[in-house]
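Below, in structure tokens: the form predicted alone, a single chain.
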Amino acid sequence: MDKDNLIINLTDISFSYPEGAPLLNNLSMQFYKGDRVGLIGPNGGGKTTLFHIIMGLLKPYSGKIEIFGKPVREEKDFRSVRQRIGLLFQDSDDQLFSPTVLEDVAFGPLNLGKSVDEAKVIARKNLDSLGLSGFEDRITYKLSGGEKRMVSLATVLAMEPEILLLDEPSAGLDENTRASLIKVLTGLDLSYILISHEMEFLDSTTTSVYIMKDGKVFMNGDRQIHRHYHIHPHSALPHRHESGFGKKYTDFLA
């Protein structure tokens, strides 16, 4: 790939939590302009930690750290990166905190200099593309789960990023909801890294997947995940299938 899109360089990046067990150990991730890629591995398997680092909300105890070419080590240095990557936080209740739908999303662009009015403008027109219209006045907190998902991503797509890091975004979204978030983000000209256990809607949204494994990050090489379509005669009975990996997903999650 070529140097000049190499957006993200994670080098022997180790993490732990106090007391804890090494959760990321000697990781390095490569992340290049134009990837759409999916994140899979094992509940508390570092995966939301590892965002979480990108963005300086944590702080390796080891390791490199470089965005848009740049090394990244204190907090003023994340600080420019948290204006160009947007992150999606697992926990909606973690990104709104106003009363409104529309004052959550207007806050990052006030944020970033924008006049009330501009800021409105541009809430008004992301809540409208992921079909959010008429929501402008409802509060916040009333929100189904799943409409809180789409207000979070709203936020996120108003600070108008380059990057995006999407921790579980169709978690709690019903079938045509999850419709809707495949189509909004393959129509955007951005690059992305999701975390999903949803393997469909990866198929649907992304060009690759790594495998996150013992604190480490492999790529999936040339196989490809695919959905596919069946009926068992006996579907209450437990049962595992094949992925596009060469091994049983739930192989990866041991």
Second form
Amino acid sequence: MDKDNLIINLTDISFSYPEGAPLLNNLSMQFYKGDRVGLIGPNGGGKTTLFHIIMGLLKPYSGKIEIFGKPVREEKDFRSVRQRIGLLFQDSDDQLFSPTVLEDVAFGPLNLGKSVDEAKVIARKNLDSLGLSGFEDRITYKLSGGEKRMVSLATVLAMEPEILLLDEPSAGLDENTRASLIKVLTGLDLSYILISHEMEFLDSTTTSVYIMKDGKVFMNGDRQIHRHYHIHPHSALPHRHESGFGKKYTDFLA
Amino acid sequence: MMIEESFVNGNSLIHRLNPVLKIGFAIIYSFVVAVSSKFPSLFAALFIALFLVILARLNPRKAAVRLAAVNGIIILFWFFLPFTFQGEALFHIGPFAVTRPGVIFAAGITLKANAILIAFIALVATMRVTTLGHALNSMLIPEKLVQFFLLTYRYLFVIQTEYQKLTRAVKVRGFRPGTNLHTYRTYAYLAGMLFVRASVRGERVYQAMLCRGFKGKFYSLHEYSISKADITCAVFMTAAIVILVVLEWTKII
Ligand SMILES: Nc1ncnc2c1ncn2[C@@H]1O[C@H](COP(=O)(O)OP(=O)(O)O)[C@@H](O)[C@H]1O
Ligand SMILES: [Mg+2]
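Mind sharing the form predicted in complex with the partner chain? What's above is the form predicted alone.
Time for the whole complex; same chain goes first.
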């Protein structure tokens, strides 16, 4: 694929938590502008860890990270990355820390040097576009799970990022919130990688799928893969497929 | 609920006052009362504090509950202070002399503590902690302190939720507290888990802040306007302080 549009380029990344077994094992992954990728893989497979490595929150012990065509190594390099890549945390309670919704959404823009008035305008605009108008003065810790998730998304979008890393955004949402999340994501003019276990959700929000297994990312997936995966959800046992698409990839899922 | 903001909901004059004014007065008032020692000024201070509570139209029962907690500690002072001072004996209990300076000192402490506490209930407990944080922000209190304060407050609720989750987890498995080793061990595990979860949480929140461009500085969205009521109250509050100072440090009375 074209090199200009290569946004995230990971080469031979290895990582383990202190006193943990190797989690990422010579992982390589490329992500291109315009991509909408679903990332699937077993629980504890290291998907969240991978996102945190891309954001520079965790340091791999070997490997190369290139983002927007530049190698990133130190905290200083990652600082500019974080303005262009927005991470939605798996647990919204990690993301929301300000007392009120408006303050939390305005937090990012203020850090980017916007004035108080500009930050408020940006925050309101983002809340409105997510169907959260009227939430400005709500207390963040008193929101429901689904509301917290949507407000978290607003805090990320308020940074006006070019790429989103969405860590299980659909987990634990009710039907309505899930539907509006799908509407928001498909309406955005952004590239993203999205972790999810829900095949229907992936189907309506992404155009290809990466599979994470054994500390590696396999990127050959296309739309058919997750259709396929959908037919065999939670498949823990090795299984074969004699006909149809995706035969090759089922081995990864086994 | 472990954490409640029982006095914040109200629409009294006190509730509507500019938070900076309330905090400013509470600080100066506490300082003056803390260094005062004469009874006329201490009684005047107590009167001012009670007047503020009346203005704030607080639920007297709830306010009394809070006072009771502090006075529980003060009662302890009464058990030894009257006996440990040298001076004119008022009367004897067994071999111990209850001295006049001892009683005066204990009474002074009781008055001071209650006056300051009542004033804080009326002035500070009537604003949301977040408002308090922002007001401190605009009063040039060091950013780090305000930040620490607001985050601690936010995470009190998360810790509370974690605590509820943990206690639920042990309850659904049939745990009944008793006076036995099993109970103590379970409580020790609970406390340990709570601590671990809270610190892991703190780490992740910091990471989330970094992801949104945090560079160590907090910004406040709030600016408070100054109303007519604020100005009037500021005048009365200044007068109250002057009265306290005069009662304490001049020889009019
Ligand atoms: N802070 C940490 N310290 C040690 N081990 C961790 C930490 N965070 C995650 N792990 C472990 O690393 C593995 C991968 O976790 P994670 O990246 O969250 O997986 P996923 O998001 O794919 O479910 C898990 O086994 C988890 O227990
Ligand atoms: Mg995860």
